[in-house]
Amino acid sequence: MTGHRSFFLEEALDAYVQAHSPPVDDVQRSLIEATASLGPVARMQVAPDQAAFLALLVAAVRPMFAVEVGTFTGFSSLAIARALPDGGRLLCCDVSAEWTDIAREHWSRAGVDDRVDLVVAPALDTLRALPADREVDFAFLDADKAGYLAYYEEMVPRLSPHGLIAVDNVLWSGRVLDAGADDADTVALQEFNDHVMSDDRVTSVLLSVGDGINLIRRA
């Protein structure tokens, strides 16, 4: 995702999108240009759109215990933690000091710090760790796509009975369109949406916000 403009919108579509949503303040302004200018990378950090439909969901949900797998430099965290009700935590996981350094630096400019627990290892690892009997209410995935499979296997199991699971770049671009497609990170993500499809576990609905959002929640 970019900072500043949604996947598969037209500049001037963009545009009415953002001022029909919730403008970005100071803090999230100095996160998307602390983010541009680590170069291409930058790719990587949600739009503003769909950081604020995260606020809304967890808003919504009340989530005493969130997750997000793939932090960067914190722009969807921010919006989640902004959005917790009093006491609610949020745990990220991320394998980067030099990303989550500047996430931290906007944690506190936003006064949220302190309801954010961060963990620099493999997500995977840290997930595994958690209390066999750890609620999670609300995840966020946004890493590795080979690791997708993995992480939603330690949720699921996990999620609270009204809890969320949003999944993004589960469209890829259109990517996963490709039937003959054999790279990596598409591959998983095909496989990825089909699985959550057939998963009587769960109810699903893959929405195309962004890069495509996978939302998901216990049957």
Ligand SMILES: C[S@@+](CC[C@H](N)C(=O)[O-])C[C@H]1O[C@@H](n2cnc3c(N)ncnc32)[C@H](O)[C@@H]1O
Contents of the next structure:
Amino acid sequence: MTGHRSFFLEEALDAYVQAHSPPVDDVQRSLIEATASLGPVARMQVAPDQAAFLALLVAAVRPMFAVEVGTFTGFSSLAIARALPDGGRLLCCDVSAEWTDIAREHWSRAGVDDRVDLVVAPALDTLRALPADREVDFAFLDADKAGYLAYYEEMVPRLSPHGLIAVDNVLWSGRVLDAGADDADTVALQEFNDHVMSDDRVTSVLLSVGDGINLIRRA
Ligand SMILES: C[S@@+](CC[C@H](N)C(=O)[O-])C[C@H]1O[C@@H](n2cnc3c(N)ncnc32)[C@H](O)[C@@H]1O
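Next block: the form predicted in complex with the ligand, after the form predicted on its own:
Entire complex below, previous chain first.
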């Protein structure tokens, strides 16, 4: 999804949404600029209104243990980490040392680096290494789409009773509507959304924020 624009909103309405959401501060602005300098991959960064939404969820859930799968340069993790309660920790999973170095720099500038644990490795290995009884209070999934189902299956059994899983890009710019789609990412997202709907362990709502967020809790 684009760094600064909710996908399904026309420009004027998007500007209105941003104007009625928390403004970005100096650390976020620096992070947007550092990410933009990477070129087209900057599109992977969540939009400021999505980050504000994640922060609001985290402030409400008050997770002692949060997990992010897909950290990139750190915009979403910065929002999550800042909203954690005292003693709360965030485990960040990503495969890129280059991109997460930018994240580290901005966690440090924001003074939240001491509450973030970054593991640079395939996320599924990191999640599977968590103890089975390690309760997760908040999870944000935003990595490779083909991996979503496996990440979800690692998170659901560990999800605390009032915990939430937020899953990004579930509308995939609207391509999930294409019943004949045969590219791996679209098919993975279609299967993921269908799986969540039919999973009686959870209750979910699919929000058209950004590029679509599937918000999931235990049933
Ligand atoms: C869409 S970006 C995440 C954007 C980020 N949430 C933000 O707000 O800037 C996806 C990230 O997933 C990471 N990724 C891709 N495959 C992965 C895997 N198997 N395990 C862990 N991370 C992975 C990529 O390196 C990339 O940084």
